[in-house]
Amino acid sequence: MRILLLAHSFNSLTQRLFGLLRQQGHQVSVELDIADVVTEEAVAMFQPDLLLAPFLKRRIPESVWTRTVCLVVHPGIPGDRGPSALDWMMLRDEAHWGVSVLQAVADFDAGEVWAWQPFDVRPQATKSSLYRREVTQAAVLAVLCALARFVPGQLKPAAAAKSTPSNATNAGQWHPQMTQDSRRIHWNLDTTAAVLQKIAAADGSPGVLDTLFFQPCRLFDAHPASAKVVSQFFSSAPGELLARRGPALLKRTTDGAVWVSHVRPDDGIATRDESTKLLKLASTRVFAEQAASLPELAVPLMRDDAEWDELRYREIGPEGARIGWLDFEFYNGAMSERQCIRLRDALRWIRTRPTQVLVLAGGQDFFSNGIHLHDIEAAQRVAGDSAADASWRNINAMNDVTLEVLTLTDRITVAALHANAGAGGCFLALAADLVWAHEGVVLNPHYKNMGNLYGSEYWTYSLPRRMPEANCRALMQERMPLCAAQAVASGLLDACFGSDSATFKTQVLERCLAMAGTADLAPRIMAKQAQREHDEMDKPLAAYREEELTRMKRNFYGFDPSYHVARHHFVFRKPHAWTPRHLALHRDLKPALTPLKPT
């Protein structure tokens, strides 16, 4: 079929559907929801059999949905209506939820349900994490079911949809946009579980309005403190700030404490002045001066599950056939200079450990997305610093991490992608000997979308090891997302297995334990070392780095401001003025068609 994806932005769900539908043989094009007239023009140009809206914030124009089948993905069970579906669901503490695919009509979420797919709500998950994992997986299944009911030339589906769920207690009800009044934390009353639930239901956007150090700000990404940590502050009062760790500040609750890793200052004043807009950043960066007086509660890499930190390392298996497992759970997959240095130092320490296989597991919601654009943007407001200087430091720190992986030649390294990866995060993964992912992972192995960045992380060494030069060039120029199965077919990944993150993790562990115990592991490691020595003689890694950074320096310091403009638009979520041409394939079609007119 010809399917037009209409979306507010090209987000993770839209990318997943884009790749999957193309993989199934459909002709798919994308139009960002900029204005009604633009949508009408796109439909007239592409003449789709069906319009699919995975992520919208506005109504589809009546001139479109009355003539073309328009299916909207809603993150709620049949009967649930409104823009804060997941937020309300999480505050109601639902154990089961679902995704509906409904036909667009005049009212929001009021059309006929073509398909819906239930899912279990993962305990203690944040809204953004649920969206990227359970909601996305359920949406894919529901969309495929809805497409199976499509009849060419008809506006109605072929057969009845799955029956309404028995737990649809809110059927037919409209739930409004959730306000901060519903999210408010009452530190003198709320338990740790209640505080975590409120912050989790607002994670990603809009955050929970609160105060730290008497300054209004929005809280994001909270984690429970261990009983051991709480016991150190037994006499402290609820709401009191107690300590710091990595990006996070520790705040007391009525029965424990929570680590709050990210905040966005909020003075409550709407402004159009770009110089005064505020960024979401690590809590200890936003309140660096105030936090300096708090005790720092550092923890070792190898520790108990209950103790939260961004990095965690453990070892599994018998002596002589042991694997190391390194998690680096960086918020939204962004890696600041500080985080890169921590990861680099962790890898240097891991070199001393007696393991045969090292698993680089990244994070559960993102493997990595490369350099930290929010941190870089914030550098512009620091006296004596600049975005160009911060970019330069950050990319060099990313390169140092990648170099540690490339030169770890006394064991086999496996990059296990439990979640999506983009830009430098992809090429950090490609530094490993083996790169695996599950079928729900989407990769964006390119840099050009960020103002024509050339890219580094030794990609000019790692990528040609996996595919011919012409394929490398096409991959970097086309800027298209790749589903895991497509990435395996292209040679970018070595294997794709497991339907979800949990299944994948179990199978990765089994495969790596088996690998660590095989008789041919030692010869395999020797062959790896010989290949690295040969490659170094042919062209040193330092030469690849120098060539890449020469190009990157022009991006950061040169006369072309494209990177700085693109970064600024990205971190402040500026509305799109047009759909990128590499996504809007219909705009390259030759026939000039007459736009639709309202009926």
Given for the second form:
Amino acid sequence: MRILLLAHSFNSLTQRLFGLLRQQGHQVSVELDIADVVTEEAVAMFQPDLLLAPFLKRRIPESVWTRTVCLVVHPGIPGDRGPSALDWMMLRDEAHWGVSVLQAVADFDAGEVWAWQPFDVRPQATKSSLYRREVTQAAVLAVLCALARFVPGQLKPAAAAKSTPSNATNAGQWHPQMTQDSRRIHWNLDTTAAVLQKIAAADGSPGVLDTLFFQPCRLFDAHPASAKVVSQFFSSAPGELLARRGPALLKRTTDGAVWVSHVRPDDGIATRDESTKLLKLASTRVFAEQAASLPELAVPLMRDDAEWDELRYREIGPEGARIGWLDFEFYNGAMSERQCIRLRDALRWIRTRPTQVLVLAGGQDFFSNGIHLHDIEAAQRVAGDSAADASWRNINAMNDVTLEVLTLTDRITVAALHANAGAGGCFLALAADLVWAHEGVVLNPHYKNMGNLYGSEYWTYSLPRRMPEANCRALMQERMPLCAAQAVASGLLDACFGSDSATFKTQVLERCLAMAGTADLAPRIMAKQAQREHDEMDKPLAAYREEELTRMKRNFYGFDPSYHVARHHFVFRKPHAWTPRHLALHRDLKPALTPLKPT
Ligand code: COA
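Now that the form predicted on its own has been shown, please provide the structure of the form predicted in complex with ligand COA.
Below: every chain and molecule of the assembly, starting with the one above.
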């Protein structure tokens, strides 16, 4: 089929469907939803059999849906309607939810349901985490089901859709856009569970409007404090700020306390318009001065599960066949200079631990997305600093992390991608000996989308280890997302297994424990050391780094401002003015498409 993806942005779900549908042999092109006339033009040029809208904020023009089958992905069960579907579902505390694929008509989410797929709502998950995992997986299945019902030349589906689930509450209702009134935290009344639920239902947008240090701001990414931490502050009052840890501030609730890791200062306009212009940053960065007077409650890497922090390290297995497991749960996968330094230091300490295999597990929602673009943008406003200087420090810190992995030669390193990775985050993974992912992972192994950034993280060393030079060039130039299966076929990944993060985790553990206990591990490690020494003689890692950084210096400090412009647009979510040509195949002058259908 010829399928046009129409989307507000080329987000993770759109990328996943793009990769999957192309893999299935469909001709897939993308148009970002910029204006009705642009959509009409795209449809006229591409003449799709079907238009699919995985992530849309506006209506599809009537001129399009009356002539072409237009299917919209809605993150709600059949009958549910409105723009805040997941937010309302989470505040209602539903245990089961679903994704519907419905036909576009004049009203929002009111068309015929072609397919829908239920899922269990993961307890304590944030809205964005549910979206990236359960919703995306259910959407993929529902879309495939809906496509199976497509009859060429007909606007109606082939057979009846599944019925509405009986256990769904509030089905069949329109729910309006959720306002801050429904999200408000009442610190004197709300329990820890209620506070966490409200913040989770507003993540990663629009956040919960609150006040920290008398300044209005939106709260993101909250975690419960352990009983041990709370017991230190038994005489404090609800709403009081108590301590700091890494990026987070600790705030008292009626029955405990929560760590709030990220905030976006509110400029007041946001109460009228959800798209405030200020940056989402680590709480301890935004309130650095005020937070300095709070006690710092640092915790060791190896600790109780109840004790939250960004980094966590565990050891599993018997002596001599033991694996180390490092989680680095950085919000949105973005790695600031501070986070890179912490991770580098953690890796230096882990080096002293007696393990045979080290698993780099990244985060549950992103493995890593490379340098922290919001943090870099914020440096622009700091006296004596600049975005160029902050970029330079951040990429050097990121390279230091990557170097730790590349030079960890006394054990086998495994990058286990539980979630997507982009740009420098992909190449951090490639520093490991083995790179695995589950079937739902999407990779963006390129930098050019960020204003022609050249990239570092020793990619000029790690990528050619995995594929021929010409393929490396194509991968970097074409700037396409790759599904895990495609990444295995191209040599980027060593293996892909498990349909979701939970099954993947179990299997990674089993494989690594088996690897740590095999007799051929010692010769394998010796071969790895010999290879590293040989590669170092051939060309030192320092030379790769220097060459890459010479190009990056030009990106940061050179006369071409493309990187700074692209970063600014990215962090402030500026609306797209056009669809990138590498995605809009229908706009290509010499498209690799079959001839268009006669009109
Ligand atoms: N720095 C800071 N924030 C980042 C980030 C980065 N490197 N990468 C992603 N984010 C943030 C986004 O701003 C967004 O924030 P929000 O919670 O306020 O909405 C959130 O992470 C999710 O990103 P989004 O783009 O919506 O996710 P996606 O899954 O649709 O797309 C990527 C994933 C990786 C394709 C996309 O985020 C991207 O291009 N990131 C930049 C990668 C990069 O160029 N890194 C620098 C070079 S190493």
